[in-house]
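Take a look at this single chain, the form predicted alone, given in structure tokens.
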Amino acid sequence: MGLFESGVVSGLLVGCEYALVGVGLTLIFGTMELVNFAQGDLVMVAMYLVFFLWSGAHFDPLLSLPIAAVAGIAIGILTYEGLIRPLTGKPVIAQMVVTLGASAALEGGAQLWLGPNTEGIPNTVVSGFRLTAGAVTVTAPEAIAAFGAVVCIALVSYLVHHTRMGASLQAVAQDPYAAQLVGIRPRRVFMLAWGISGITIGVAGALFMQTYAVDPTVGITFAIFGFVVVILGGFGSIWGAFFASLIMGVAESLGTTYLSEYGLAVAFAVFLVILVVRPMGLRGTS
């Protein structure tokens, strides 16, 4: 029974972290109906930023979190202004291809500039602490990363659903032309959406460096899980993406616990079963 409990808790913690990537993706899709294929690689950039702050200035990842969040905003806005906005009015597929090219460029550039080595932060401020309840033991970095992810997602959800800024986002998402008629500028709203998505990128970079190592290809893993939870949660739903991440995290963790290397296969099997039952996702509507 202890294995099962540990597997569930581990999966929930991992799911909370992966949810950050999914929420950033679903926010952009919900606003622009655009899939950002570079989201995982942008998280990789944020992770390298946090690593260099640690290796160069001895900044703990938690201390780097505000810096990474601000940098994430800049990354999101620059990505929109430099790659997406010039293609305004063009088919969405053209914008998607650009983000796919950006993903390849970021991965290739990181390999060329930084090499293929894996880099991690072995001793964070909280790395020596553990929480134990019965047969379940959770390290402090895992717990803090999951808690930080949930707090960030809750703040993003509040911003989108309970502020005037969020009302503008929802209005443009529903009908950008009608929103423009009442004085809302879609371009500014799109930039805002990318900036908020950038916050999740920066926060993810800081939190992930508590529990993961970084290399030029790590963004692929984050991107795959991000796309899966966006689909499973229902395109455009923040909390749908969050709960989908928890399901995928638990499925993978239990699969790994009982079936060793088949954990990922179990997670994707669960993904397919849920989509058969709910083709529009957990919180999607027809």
Given for the second form:
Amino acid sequence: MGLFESGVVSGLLVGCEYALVGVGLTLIFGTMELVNFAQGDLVMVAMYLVFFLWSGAHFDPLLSLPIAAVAGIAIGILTYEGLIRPLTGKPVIAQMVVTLGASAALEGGAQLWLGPNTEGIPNTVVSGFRLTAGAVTVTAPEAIAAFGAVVCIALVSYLVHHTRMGASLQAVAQDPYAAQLVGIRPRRVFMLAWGISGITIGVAGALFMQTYAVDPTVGITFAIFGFVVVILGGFGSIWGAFFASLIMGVAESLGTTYLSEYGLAVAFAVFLVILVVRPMGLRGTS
Amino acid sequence: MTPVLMPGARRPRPAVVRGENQSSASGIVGPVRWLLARRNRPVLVGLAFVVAGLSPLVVGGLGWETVSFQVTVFAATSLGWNLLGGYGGQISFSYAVYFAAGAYGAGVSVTSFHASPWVGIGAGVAIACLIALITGLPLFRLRTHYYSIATLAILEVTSLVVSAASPLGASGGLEIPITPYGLGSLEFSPLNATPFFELGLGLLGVTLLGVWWILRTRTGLYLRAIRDDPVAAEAFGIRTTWWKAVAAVVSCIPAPVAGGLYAMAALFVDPNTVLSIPFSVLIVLVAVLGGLGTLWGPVVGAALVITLQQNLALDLPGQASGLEPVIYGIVIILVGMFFSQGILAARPIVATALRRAGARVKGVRPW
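Switch from the form predicted alone, shown above, to the form predicted together with its partner chain and output its structure.
Expanding to the full complex; the earlier chain stays at the top.
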């Protein structure tokens, strides 16, 4: 029985963390219908930033979290201005192709510059602490990463749903043309979406370094999980992505517990089945 | 009085002015003009295939042939993809699964059943069609992006399952033993890639013909209608889900054949290559960069992308690993930015340049 409970708990924790990538993707997806294939690789860049802050200046990942968040904003806005904005008005598939190219270039760049080694932070401030309740044990880095992710997602949700800035974002998402008519500048809103998405990238970079190690190829794993979560949650829905991520996390964790190497396959199969039953995602409406 | 042209009507060809410089080049101009005329396009294409088929006699070399073989394989797979993705508007990432079905089919038929790889390729085609049908019917109800990501999930599930399946060599891959040489066993001298290139070229030719024919039938028309406006197509009584599924089944056929040839040429197949995301993305990229929804787009795209990628891999050995994907990525970004409709969309620009360059040869239309 303990196996099942700890599987569920660790799935939920992983789900919270991965939800950050999904939320970052869903913001861009919701506002400009763009699947950003480079999102996972941008998280990889943020993870390396946090790693080098630790190895070079002995910054704990928790301490470099705000730095990573600010850097993330810069990364997001730069990506938009440099790669996506020149393609405004061009077919969405061209924008997708550009993010694919960026993904390959970032991964290759990291290989070239940093080598294929896996780098982790073995001893953070919080590592070593653990929480035990019955058969379930949770390590402090896991708990902090999940908690931080939830706080960050709540903040993003507040920004989008309860501020004037967020209202302009939603307006463009619903009808770009009408939004322009009432005086909202699409370019600013897209920058905003990429900026907020960048925050999630930066925060994910700092939090993932608590529990994972980084190598140049980690991006694709995060990205796939993120895409699936975005679709499962429903077009542009932040909390939909969050709950979808929890489902995927638990499915993967239980799959790994009982079927070992088929864990991730179980999660994707669950995704496909849910999609067949609910074609517009969990929170989507047709 | 000048005749009023209806929109889309063909402008009457201006009568060729016979100047003095015309007569000097007329010996070559006549046949060239005949060949370049639109109605004689099949002759031109056939001639191009004959020239390509004979090219190993002139431009030999194992490296050249291997790269050309890869170009034909990817062009054929991507041509199939383009039928559903370009003409039908359904961006699918699961063509690597169909490709792998043929590759593993050929591999398993040799290793486990000691049969001809052609049997395995046939089985691969059947399996691919079955997968396309079973996954297509439920998934084609989804909206475009949802469908794309769902196909990505199918790829991941397949990859994870194959990586754990020991009869298929698990994640280590399946090594195909060398059997007596011959067309039936699809084994040839490893020092000579010409047979594979010729087979790939044949596959490409058949695929081109097939796609060209389908586009002329009702299915092709329905597909384009569904892509341009699914709601309107449905309103006109086109059963969109059904026709998309039909297109999915038909369009997956070249992929397993290409996969089988690919596996037999490499004598090795593993999930980290043929079932990886970069591989399935490559199939999509080839068509998109060449020209989405054009007959020749995938061929042009494959010639460019695969040649670039393979030559980068050959010319930048070992120590510079990492530089290759960087260059590859940057080229993709640049092509995406400057040829957002695909390279073939740049045809008018090239045509104008050619026309200017060949201004002396009056009356010849390069395109």
